[in-house]
Structures are given as structure tokens and as C-alpha cells.
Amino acid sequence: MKILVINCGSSSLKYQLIDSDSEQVLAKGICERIKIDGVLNHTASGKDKINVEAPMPDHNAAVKLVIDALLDSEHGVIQSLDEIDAVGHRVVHGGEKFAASVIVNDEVLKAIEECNDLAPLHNPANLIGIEACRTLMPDIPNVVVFDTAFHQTMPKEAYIYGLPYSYYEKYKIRRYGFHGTSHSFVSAKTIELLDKPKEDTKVIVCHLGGGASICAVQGGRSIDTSMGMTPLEGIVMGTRSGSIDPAIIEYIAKKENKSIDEIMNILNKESGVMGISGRSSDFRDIDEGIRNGEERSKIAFSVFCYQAAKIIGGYVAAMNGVDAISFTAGIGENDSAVRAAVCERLTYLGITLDKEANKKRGELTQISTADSKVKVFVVPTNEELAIARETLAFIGNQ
């Protein structure tokens, strides 16, 4: 079967074809600039890749793209969308309303519309993906994978907030977590690679790109995980502040003249290593300002690195224990600096670092030595992957 995966941001859609007998990725690429100029990198399996400039008003015709590049005779990898068993979206807020994946209808689209206070930047987004391969491909079963259902496991002492309870049976305030297909997947991987029954395993997983999130994992079931309502939580990000001070907000309101809207704006975008380096977001820029000498960038590395320790090390208490931890996404697969960094903080559980397997970059590696008690990985994420498999065993049960 063929599954083509789908996933929408406001001005982007990335997608991957996947043989889900062999799980090759036929084609993949992404479609940029949608509402200003519009490009499209596509890649197929043994063919060039092209870049494609064209009119992207709407997603819509990000989508039509996608399927003409599919088709196309030269660089296509199908002769007719008949070969196109189903189409997996990711969505990033599904509430309480969704534990696990579904067929799209109009009850399940009314569903995450009403997530979307939840997810404003993201679940629009997801809609019109959703919405416009409904209109392009409508014999072609549609499935949704939520980033918040892995996590919808968490028992409520770690997703309750200190509010007043009504605030939670009224408007479902609560810890939902995010990165869940991610989360799953490496989570999955990672108890392959312990030799004990899956029951009986205590994973950390540490996604640590542009957003970040750390997850407790255990039984192979989420426990618990340091994003919140919303992705703002947690460790400091990219461009996101993470957990802070509430009050803070008030003050920085108060001091500077700002709206609610303006202070979430700056936390959400202006925050983070960002805000903390007054350099950059990207980590690689991060690198390259501590080996020029500048002191917020080392203090910024210092921050993220001290913070994921943290959590871990929280994570670790409520567990009662970790067989292994995975480091994954883009800081966490190719930053050995970053992972060195988490790890010498970690040394009390008995880790011991493998300074030449840490060196390696993006592919699947131990980095601990043999004689750590604690595991400690470098795991490559494939959420397209997680979610075609979703898909197909959703649709296999139907």
C-alpha cells in the first residue's frame, strides 16, 4: 500500500509517499512561500531532484502541486492517484476529544476546529490541509494522527495544573504534551534496542530541535512530558521562553506598555536562545558564536543544556528509574556538544559517555559505553514514518 503523509504549516507543506510493505520513501519534499511566491523541492526515489517555482495562493494549490510532481512522467513515482491507498495528516492539538487516530468526517474537522484556541498557529493550518486534499482526492480515505494523543496516557497528577479545578472541567485547562508521533516513535525504537520486556522498560526521550520536549516513557506508555496546554512549556526553545514565572507577563506589561497578545508574541518568537543569545536560534550559530568568545551565547547554551538535565533528572524520580535515554530531532542528533553537555550533569545515574560514538552525527548510535548503567542513544526521528504506520493500521482495521 501506498501512504501519502501530509503535514501542513501556515506557510508550508511537507510530504513524503511511502510503500508501506518496504517503508521506502518513494517521493518527499516541501512546498514553501505558500500565499507569497511558492516553491516546491521534490525529491523521487532514484531521480534528480527539482525545484519548482510557481503560483501558491492557498494551500489548495500547494496540494495540486504536490500531486501533479507525484504524477509527473519524468520525475513522478505514479502513473494514477488510484495508487494511493490513504493520506495521513498530522495535527498538533487534539484536546481530550482524541486518544488515538481517525478517519476523517465533518464530526472529527468540527472537533479539531473547536482545538484550535488550543493550537492557533498550527491547527488552521492542519485544517487546510486536511480540507484541500478532501477536495483534490475525495475518493482517497483521509486518517489524522494527533501529536497530543501519545501523550493522553499521562496519569492526572502530571497533567493537572494548580488552578482552580472548574477551569479544567469548563474549558479542559490541562497538560496536553506535543511531539507525539516523534515521542512514539523513538520511544519505540529505543525499547527495541534494551533486551527486556517492553512492560518493564523506563525510556527518556529528549526532542530537542527549534522545539523541544522531553518525555517519560514508561511500559511504553507516556507518563509524562514538559510541553503543556500549549508548546510554550517546558525547556527553553528556539524562540520560545519555556516554563517561566507567570507573573512575569504582568510586569513586563506594566513596564514596557504591552498588550497580552504583543507579551505572548515575544515569548513565543522573540524568547528562547534567541532571546537569551541575541544571536540566533539555530544552534549551529549558537556553536560558532562560543567559539568567537561571546558570552550570551554560552550562556544560552548553558541555560537549554541545564534545563533538559533537569527535567530528566525529574523524569528519572518519577519513574523510579531509567534503563536508557535517547537524544532526537535536529539538536538532539547532530549537536555532540549539546548531548556531552546534558550528560556530564547525568554522571550520578552511572552514565558514562562514549567520546568517539558521540561524535557521530544524525544515525542511529549508542553513545554510552558499555559499562554505563544507564543507556544513552542517539535515535534519528521519522514522524512522516510514525504517522504512515498510524495510517495503515488504522485503515487496516476498518
The other form holds:
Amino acid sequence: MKILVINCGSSSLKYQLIDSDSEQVLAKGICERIKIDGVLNHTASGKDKINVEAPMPDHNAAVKLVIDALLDSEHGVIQSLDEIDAVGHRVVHGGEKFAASVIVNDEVLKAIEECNDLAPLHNPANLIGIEACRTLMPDIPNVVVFDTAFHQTMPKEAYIYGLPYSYYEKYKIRRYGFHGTSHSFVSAKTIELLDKPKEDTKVIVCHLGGGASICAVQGGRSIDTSMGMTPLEGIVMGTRSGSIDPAIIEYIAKKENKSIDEIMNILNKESGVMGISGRSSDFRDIDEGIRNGEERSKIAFSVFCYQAAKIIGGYVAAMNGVDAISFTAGIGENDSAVRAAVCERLTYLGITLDKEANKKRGELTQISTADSKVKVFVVPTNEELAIARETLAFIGNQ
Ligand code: ADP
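Starting from the form predicted on its own above, please write out the structure of the form predicted in complex with ligand ADP.
The complete assembly is shown below, putting the previous chain first.
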């Protein structure tokens, strides 16, 4: 079967066509600058990459171009749309309504729309992508896979904030958590590597990329995670502040005469590793800054690793133990210095890193020594494949 995976943002649309039998990517690409001018980057497996500049006044136009590229006689990979069995969509926020993926119908779309307030930058764009696929491929089923769904198993003690309870009841203000598809994929892979029944396993997944979140997975279920009602909470990230004292917002507002909107923009886009280092949000640049002896790059690096280790320590307490810690996403898969610095703070758990194995990048590797009390792995994430698998499972169950 062939599954088209769509990740639709407000001005971009990423896609992959995945053969679900071999789990190979047949074609992938990205439409950028939707509603501005429009560029499509498309690569079919075994063929040259192409760049198409074409007007994309809306997301329908972008989906149309993706379809044309997939069908193209030279650069395409299918002869007819009938070859696509289903479309799997990434949707950021499913609120409390969705604890699992679901097949799209009018009711589901309405329920997703009701979550728009919780993710105003992402959900409306995700919905537009679904609508465009329904319009242009009316006979192909659409399945939505939520970033929040995996965390719906969290107990109340993990998701209730210390606010008047009426805010939870009236506005659903609570921890939701994100990167759920990745945490689910990576924790499942990690559990396979453990010599224990799934119900007894305690795993911590560190998804460290441009956005970063850590998740405690007990018996295969998320029991806590560091992102909150929005992806701003948790550890310091590329440009996001992560958790700060909420009173800082009022303080900056008064000192700098700024509105809440302006401050939220600073917390989301100008803070984190970027804000601390003054250099970059990208860890490759931070590592270079450290090699050049730049003090603020060193601080950014230490704050990031310290906060990650502190959250891991908290989750060991939450689960009363841990069997394995897995690192994933851009930084987690590639930056051995970050992994080493985080694990150095966890030697009290009996963790010992295998220095040679920790040099590896981007491949499934055990980086702890054979006698380490807690296993440590690098587990490459693959959110698109996870979405394709979820979609397939759904279609298979119909
Ligand atoms: P996203 O931005 O969607 O979270 P990724 O998970 O791919 O995407 O993470 C991107 C980040 O990963 C980059 O901003 C960078 O900080 C980090 N990264 C990517 N490659 C490397 C590398 N070779 N060494 C260190 N960090 C890397």
C-alpha cells in the first residue's frame, strides 16, 4: 500500500509518499512560500531532485502541485491517484478530545477546529491541508495523527497546573505535551531493545531538536512530559525559552514597555539557545562557538544539558526508577557532546557511557557500556513513518 503523509504549516507543506510494505520513502518534498509566491522541492527515490517555482496562492494549489509531481512522467512515482491508499496528516493539537488517531469526517474536522484556540498557529494550517486533500482526492481516506494523543494517558497529577481549577474546567488549561508521535515511536523501539515485559518497562525519551521535549514512558504509556499546554514549556530550546518564572513577563513588559504579544514573540523566537548564546539556535553553531572559546555559547550548552538532566532526574522520581534513556531528533541523534554532558550528570543512576559508541551519529546505537545500570540509546526518530504506520493500521481496521 502507498500512504501519503502530509505535514501542513501556515506557509509550507511537507510530504512523503511511503510504501507501507517496504517502509521505503518513494518520494518526498516540501512546498514553501505558500500564499507568497511558491517553490516546490521534490525528490523521487532514485531520481534527480527538482525545484519547481509555481504560484501557490493557497494550500489547494500546493496540494495540486504535489499531486502533479507524484504523477509526473519523468519525476513522479505513480501513474494514477488510485495508487494512493490513504493520506495521513500530522495535526498538532487534539486537546482532550483525541487520545488516538482517527479517520477524517465532518464531525472530526469540527472537533479539531474546536482545538484551534489551543494551537492557533498550527491547527488552522493543519485543517487547511486536510480540506485541500479532501477536495482534490475525494475518494482517498484521510487519517489524522495528533502530536498530543500519546500523552493523553498522563495522570491528573502530571497534567493539572497549580491554577484555579475552574480554568481547567472552563478553558481546558492543562499540560498536553507534544512530539507524541516521536515519543511513541522512539519509546516503542526502546522497549523492543529491553529484556523485559512491556508492562514493567520504564523509559525516558529525550527528543532534542529545534523544539525539545522529554517524556517519561511507563509500561509503554506516557506518564509525564516537559512541554505543556503549548510547546513553549519545558527545557530551553533553539529559540524558545522553555519554562521561566511567569512573573518575568510582567517585569519585562514594564521595563521594556512591551505588550504581551511582543513578549510572547520574544519567548518563542528570540530566546533559548539563540537568546543565551547571541550566536545561533543551531547546536552545530553552538559547538563551533565553544571551540572558538565563546563564553555565551558555553553557557547556552551548559544550560541546555543541565535542564535536560534535571528533567530526566525528575522523571526517574516520577517512575521510581528507569531502565533506559533514549536520545532522538536533530541534537539527540547527532550531538555526542550533548549526550555525554547530560549523562555525566546521571552517574548516580549507575550510567556509564561507552565513549566510542557515543561518537556514532544518526543510527540506532546503544551508547551505554554493557555493565551500565541504565541502558542509554540513540534511536533515530521517524515521524513520517510513524504517521504512515498509524494511517495504515486505521485503514486496515476499516
Ligand atoms: P526540528 O527543528 O523540526 O525540531 P530536528 O529534529 O531536525 O528538527 O532538529 C534540528 C536541530 O538539530 C538543529 O537546529 C540543530 O540544533 C540540531 N542538529 C542537526 N544536526 C546536528 C549535528 N550534526 N550536530 C549537532 N546538532 C545538530
